[in-house]
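What follows is a single chain, given as structure tokens, in the form predicted alone.
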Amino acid sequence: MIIRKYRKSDRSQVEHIQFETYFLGKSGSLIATNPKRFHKEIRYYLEKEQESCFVAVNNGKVIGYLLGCLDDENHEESINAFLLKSIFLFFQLPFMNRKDRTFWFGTIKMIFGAILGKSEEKNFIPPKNSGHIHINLLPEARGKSTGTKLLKAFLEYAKSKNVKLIHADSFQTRVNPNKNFWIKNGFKEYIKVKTSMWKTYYPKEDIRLVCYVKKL
């Protein structure tokens, strides 16, 4: 397995990573069906800030990626952007088959709960002055030190850059616990909220959204 800078050659690998891995690590299929939705997600990394990318590469094959901000200031959405990005979702909704209706109607209701304060997310609030990061990695490539080798080679890039402070948001769930690996590479945790992403497939489990952070 080797780390690497990613290449725009990468890029339909890399987005099958996001949907394969979206439903709190596990494939987006089981909540939706068209993955096209989900990779404008990731679509500011891939081409505004590629050189801030890292993909784990084995065989020839993209089997984890690092999406990496080393500014929130150039990716950060405004309060309209997020309104707009609902209301577009909503008018979608009809058209949609019965399992994407679902997904992303809670997704609109978690949003607007957010920004009209309704819920514990309009808490969350990062640190300023501080890049970002989002790791995702196949089943096969769990296990094995690929997120910190993919983390290692973006903090030394990030310090290269003058980068002082580095944050990831993640989900902590009994179904997908994650906290162990921030923790060991030296992450610390910055806030915590409960949140509303996941109810409709885990009505009874608490669902946190944990912003972690380091210092470079």
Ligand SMILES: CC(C)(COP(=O)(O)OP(=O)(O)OC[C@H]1O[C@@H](n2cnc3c(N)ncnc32)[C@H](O)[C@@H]1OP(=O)(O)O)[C@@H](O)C(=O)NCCC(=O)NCCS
Second form
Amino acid sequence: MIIRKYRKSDRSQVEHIQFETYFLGKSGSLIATNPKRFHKEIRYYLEKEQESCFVAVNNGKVIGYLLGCLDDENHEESINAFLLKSIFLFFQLPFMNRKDRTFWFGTIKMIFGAILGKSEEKNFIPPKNSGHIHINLLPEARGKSTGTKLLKAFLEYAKSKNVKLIHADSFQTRVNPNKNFWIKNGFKEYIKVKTSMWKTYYPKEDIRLVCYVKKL
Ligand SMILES: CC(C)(COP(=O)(O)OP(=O)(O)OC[C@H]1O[C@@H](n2cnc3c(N)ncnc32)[C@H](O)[C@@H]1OP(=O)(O)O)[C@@H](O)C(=O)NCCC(=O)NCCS
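Form predicted together with the ligand, following the form predicted alone:
What follows is the entire complex, opening with the chain shown before.
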């Protein structure tokens, strides 16, 4: 297994992994049918900040990725952007099949709840002057230090670019227990809020949205 920088030719496999891990580490196909709607969420990294992205490759196949951003301000997910995205999706709802409609309706509800201050998610404000990462591995690649190696490669790179703080936003739940991964790698919990994001699928599960931070 090797860790290397992302290349344009990795894009379809990275998008595949994003969809295959979207649902709390499980396949997005369990909750939706159109992967393209999900791929939009990682477009920024693959098009605007490729040099901050790393992949893990085993026998020539990309098995995991770390998508990085050195400065949140470059990828500002402003309230307006979320609002626009939600309105756009809202008008698409009648044309979606039931599975997709259920997922996207829940997502829109969550975003509106946060924006209108009706849910705890409104308090989810990551630190200022920070970069951030998304990291995901295919299920068969987990638990073999690959995530730790991807993280190390990115953190060395971020340090060389004089980045002082990195955060990672992650769902904390028994269904996908990854808290240890962040703690073992020197991250600390910065904010933790209750989230309604996966309520439709896990009504009884206590799921928290956590922002982990690490000083470089
Ligand atoms: C979380 C994740 C990136 C960790 O990478 P990994 O290569 O599996 O983890 P490592 O092997 O480097 O292990 C480091 C620590 O993470 C924890 N860990 C190990 N396997 C894990 C798994 N399958 N899932 C979650 N955490 C795991 C352990 O505490 C481990 O330390 P230990 O082996 O001394 O107990 C990876 O498991 C994954 O992609 N999970 C699903 C998606 C996800 O949760 N992404 C992160 C949030 S957006």
